[in-house]
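Given next, in structure tokens, is a single chain: the form predicted on its own.
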Amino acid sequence: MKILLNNDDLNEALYNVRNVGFVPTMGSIHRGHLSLIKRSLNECNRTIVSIFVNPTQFNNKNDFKKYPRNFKNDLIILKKLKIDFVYFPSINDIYSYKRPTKIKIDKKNIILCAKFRKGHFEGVIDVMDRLTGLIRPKKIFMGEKDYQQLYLVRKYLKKHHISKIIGCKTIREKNKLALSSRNLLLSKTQLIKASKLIKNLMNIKKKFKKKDNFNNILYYKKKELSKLYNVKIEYLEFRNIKNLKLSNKLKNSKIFLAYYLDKVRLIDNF
């Protein structure tokens, strides 16, 4: 495994290599991640994985200052994969230059986290571009537990590179919680409560029916739940998958959940 810690170690490694699988992380691997580089593992010549903790898609400083960041461990576990590249680039390695026209994204997706997350998808669209654009990798792995950002990101990159995005299904611990970096910053009763809450959504899925109005079912779920763990729920929605528009239809169709356990944003979607 070789450690590039900057452009000229990347531009140098990836000399006329081809068939190279990226998985952009931002560190604090878990076993999500694993899954998605693994998958690189099995279907790319050659795996990078990126760690870079991206300051522009932060809405909050205390957020950024508070994302768990553990990269000694980080390259003990990717020794271990014997992944090829790990890629450590420094604000100015990706932010080497100014973008001519600022990425926006369209108004019927301010939706979901993009409508309380205000500048965060821009960030993260740009750093993927930008990212995409010095590593030029044939496949790029993502989770699903980032939906959102997998629809937006998949759909930028699609129209200005030639990656193929390959979306991979969410890893969930045996609690049913969905494994995140920031489940590092809960504590065992948070964790607990979290758990109680996925599962008792998982089950109303469950129930749900043809002819239900799913979403009305939500609107009254939303301030049961709330009430019930004492969690403050941004947004709990059924939304189709393939255009994340509002659905009624139970083929297609994802439960999305953002709420707050004290001052730790959570975010799913089953």
Given for the second form:
Amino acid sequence: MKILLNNDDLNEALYNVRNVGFVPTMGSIHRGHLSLIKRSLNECNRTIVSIFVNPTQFNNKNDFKKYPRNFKNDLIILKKLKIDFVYFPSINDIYSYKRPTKIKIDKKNIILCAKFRKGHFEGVIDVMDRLTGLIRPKKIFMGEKDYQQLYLVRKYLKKHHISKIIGCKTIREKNKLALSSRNLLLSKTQLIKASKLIKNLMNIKKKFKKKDNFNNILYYKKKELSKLYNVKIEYLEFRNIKNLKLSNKLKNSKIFLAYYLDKVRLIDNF
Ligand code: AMP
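Based on the form predicted on its own presented above, generate the structure block for the form predicted in complex with adenosine monophosphate.
Zooming out: every chain and molecule, the one shown earlier first.
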């Protein structure tokens, strides 16, 4: 496994290399990331994993500061996987040029996280556009855990790059909690609470019947669960996974959720 510390290392390593699979991450590697990496190893000749905590996608300075960073341990985990390259760019490597036009999210897509985290997806799309331009991968592997991110990045990259985005399913703990680097910021009690909340919602979804008004049910559930678990639920909505519109059909639809456990914000969809 070669460690690429800047764009010169990157260009040298990828010179004349084809069929590259790319897994973008912000580090603190967990089994969710590993599932994307394994998929890339299976489908591509070469696999590159990037570790870059992208400042422009944090709408809150403190959140950026507190984001878990475990680069040494990440390298130990990645070395065991037989990936070809780990790319650790600096801020200057990524933001070496000013983009001619600003990235803008359509009004109709200012929903879910885009509504509550101003500028977040603009930052994600910007960094993904830059990384894709630098690496020029055949395939990019991204998790459904961050479904709206997958949806918006795919939409943008389709128009500007030839790389194909592969959506990969969410990996969960036995207690149903989705793996996330942010889970490292939670206490044991908070982790148990999060698991109970998710299980509760998964059970509600199982009981949904064709003719129910799903978003109405979730409106009342949001109030009930906020009280029951003493959490701040930012949104709890049933949406169509093809266009992210509010849904009144069971088919192709999922529950989308964002909530705060004290100061830690978690998202999920199922
Ligand atoms: P992050 O390091 O949190 O930016 O995540 C990097 C990539 O891993 C993104 O495409 C995420 O959607 C994906 N990912 C994060 N958690 C999970 C999970 N539990 N299951 C599957 N993919 C995940």
